[in-house]
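A lone chain, given as structure tokens: the form predicted on its own.
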Amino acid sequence: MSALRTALGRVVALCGPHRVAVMIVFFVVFPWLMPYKALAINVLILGLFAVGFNIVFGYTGLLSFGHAAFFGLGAYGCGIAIARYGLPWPLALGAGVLLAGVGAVLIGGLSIRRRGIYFAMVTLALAQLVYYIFYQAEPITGGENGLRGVDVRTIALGPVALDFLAPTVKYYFVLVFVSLALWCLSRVLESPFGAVLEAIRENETRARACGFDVDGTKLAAFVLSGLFCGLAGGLKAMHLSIVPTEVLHYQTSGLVVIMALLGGMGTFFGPFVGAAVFLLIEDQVSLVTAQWQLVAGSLFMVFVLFFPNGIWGSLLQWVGRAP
């Protein structure tokens, strides 16, 4: 056991420096390790979604209970976009992004200066008001039907246009701008910005005393976070061809809670672990039985009481790596 642990030790030291590589290269091979390419599709739309909900909880460490909101606005951003008005999918993706950092400008503006239970409320609140808005706009969003019509059957490249309604194509599509995701991420937790968001987590008042900028470090923290998510919701309106209410109800907010939790908040790859092991409960116990979020939920808490850090944090701290 000492020597698994050394040799595990010993190859994540070795994939630190290059993370984004690695993990680029293990979801090239992922669909395949996968009951079907359509669930490996939405851990990387889920898996990203977690990602930029841990930018704000596991990295500057505020709980937001109003994450679905900008899920939501990228792909209702997107949608409406596509169905509505016919633009490109590009132009369609770029909109959904840039509908969600504005919700995320000016929910984060509301809350940012409110702590712990207060924000999470607060964060809730709006993220809601959204949700009603959206559902009671019924000649623009679909309300309780949602939004149809978000056709995406070809993704032109030049003079080759790839087939969007292939799995696999669609797939490694998706995986392009998860790459691009991660790798801006990598890039903002090396920076010094990346020291300031943890040096909040860790003590916001001595990070105050610093001389920092608390507050407006916080919310270009909630709206670097937004847009990841906005990009994960456009995603997620182009791969379902629909964007149901549900994107923007509370619920998701939970989801993205737990996913984060499950996989390992402030771990760089424990997103995705979440996203995959949750999703792969959901469609593998389904099967057995109705009841599987008995078996989500009792994971759930088995992580929460016994390992905090998480499948991924708790696995980098056993081989001897913080979290």
The other form holds:
Amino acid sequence: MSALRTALGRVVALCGPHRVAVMIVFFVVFPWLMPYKALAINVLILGLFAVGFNIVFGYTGLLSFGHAAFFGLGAYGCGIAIARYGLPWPLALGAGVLLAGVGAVLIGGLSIRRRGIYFAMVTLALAQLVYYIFYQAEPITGGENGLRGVDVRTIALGPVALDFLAPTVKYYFVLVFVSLALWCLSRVLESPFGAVLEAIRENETRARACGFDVDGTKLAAFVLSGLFCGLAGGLKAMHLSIVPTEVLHYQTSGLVVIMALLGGMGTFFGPFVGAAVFLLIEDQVSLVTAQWQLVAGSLFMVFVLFFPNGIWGSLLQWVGRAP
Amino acid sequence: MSGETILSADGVGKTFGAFRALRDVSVAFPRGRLTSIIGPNGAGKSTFFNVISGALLPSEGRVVFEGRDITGLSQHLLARLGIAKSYQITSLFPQLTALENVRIAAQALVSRFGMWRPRSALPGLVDEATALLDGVGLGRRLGVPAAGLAHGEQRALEIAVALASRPRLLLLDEPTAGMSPEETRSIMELIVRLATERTVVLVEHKMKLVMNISDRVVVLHHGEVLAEGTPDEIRANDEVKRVYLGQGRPAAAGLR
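How about the form predicted together with the partner chain, since we already have the form predicted on its own?
And the full complex, kicking off with our chain again.
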């Protein structure tokens, strides 16, 4: 057992500096580890959502209960651009990310000065506001029926038109964006700004006394997080070809908290592990019983109570590479 | 002893509800000197420290640093103006190594929002941090997380963190609190060494610690300035003797 532990520790240590490359390689073969491709796509998309959320939650130490807003704004922004304005998908995806970013500036700007539970409540309330606006704006958003007609059939790659409806194509299409996002995030975390985030998470008062603008840094992290979540939302819209109102619902905000905690907050790979485990439970247990949430909820509680570092975080700790 | 003033408190008052913690406190701190603020328990030393370091907004009066009114200015802006501090209760980045604690403090001068280039590409910061840690006697403890250091080492680290922002004014709130006699001696030696190169304001409960090293001493009592002057003048001051007599024998308080 301890030999395995040492060996794993060495593997993790070797992979560390190349974490993005290692993850991309893993994701290239990942669809064959899943029961079917659509599930793998969902893991990528929700994993990316959880990665974005983790920027504020795990790396900065802010618990937001309103991150559905950015996922949803990304989805609706991208979906409306395609379904209502007929924009090509690259522009639509950009529009979704941009809309999520604007939303993050506004929601972050209003909430960032509050702390702890107050911050969580303000983000929740503002995200609900966004939900109701989109729910009511039926002519544009389709209201409670969701936004239909987000049709992307082919992806032009030079002279080749790839069939976007083929699950394999769709998976690798999403993977390209997830890889880019992970590469960017890895750079940000390694940057001086990433060091400031660590400092704020460790001790806000000292960070401020060092001369760091704590509120400004938190807002920047919040907006960055919103952009990542918006990208995940936009990909979700393209994947589903509709935008259901649930993307903005507060349950989606809760879902991302659960996935990040389950996988391991503040770890680079943890959010994907959390997304994969949660979605696998949903997929497999719901074949047996409609009460799959009971299983997911129990597992979640076990981790929160006994393994607060989550699945991936606990594994890293076990092999001596604490997150 | 009249030199240029680096920091001054002008008529500073602070009330917490009905309680007046500070009343019309005016003190000028000369540049390049070590000034100690002493006083018995409840004299208002920490409140005064928090006001001049910008952590508390005074109810009355103002604080002026290098001719500029800094009352109510954000903490991070004060740090960038050149004021650094060490807190009474150790305040560090506990999970980060000693080296990273100091490196990040030094980073605040050069990069605060840089998101693209790796932090390791910022030139000189690690060397600077290493040199500062050497200077406070932690040269062999670079890789130890702050939480894993002994109490005295943590206080020394906190001083290194404060120095990393290259302050012109260093504010220290009871840097020897909770220390063993040996640790206390080494920290006081460090402070004397630091004071040769910059202005230091030291808040200290134990009078005898500061009497031999300070250029000036300010005595607070019941939130007011009781006496101010050179250590010799303070030793000779009858009112100071009376206040400290209430705390024990004058010899114990360092008055002889």
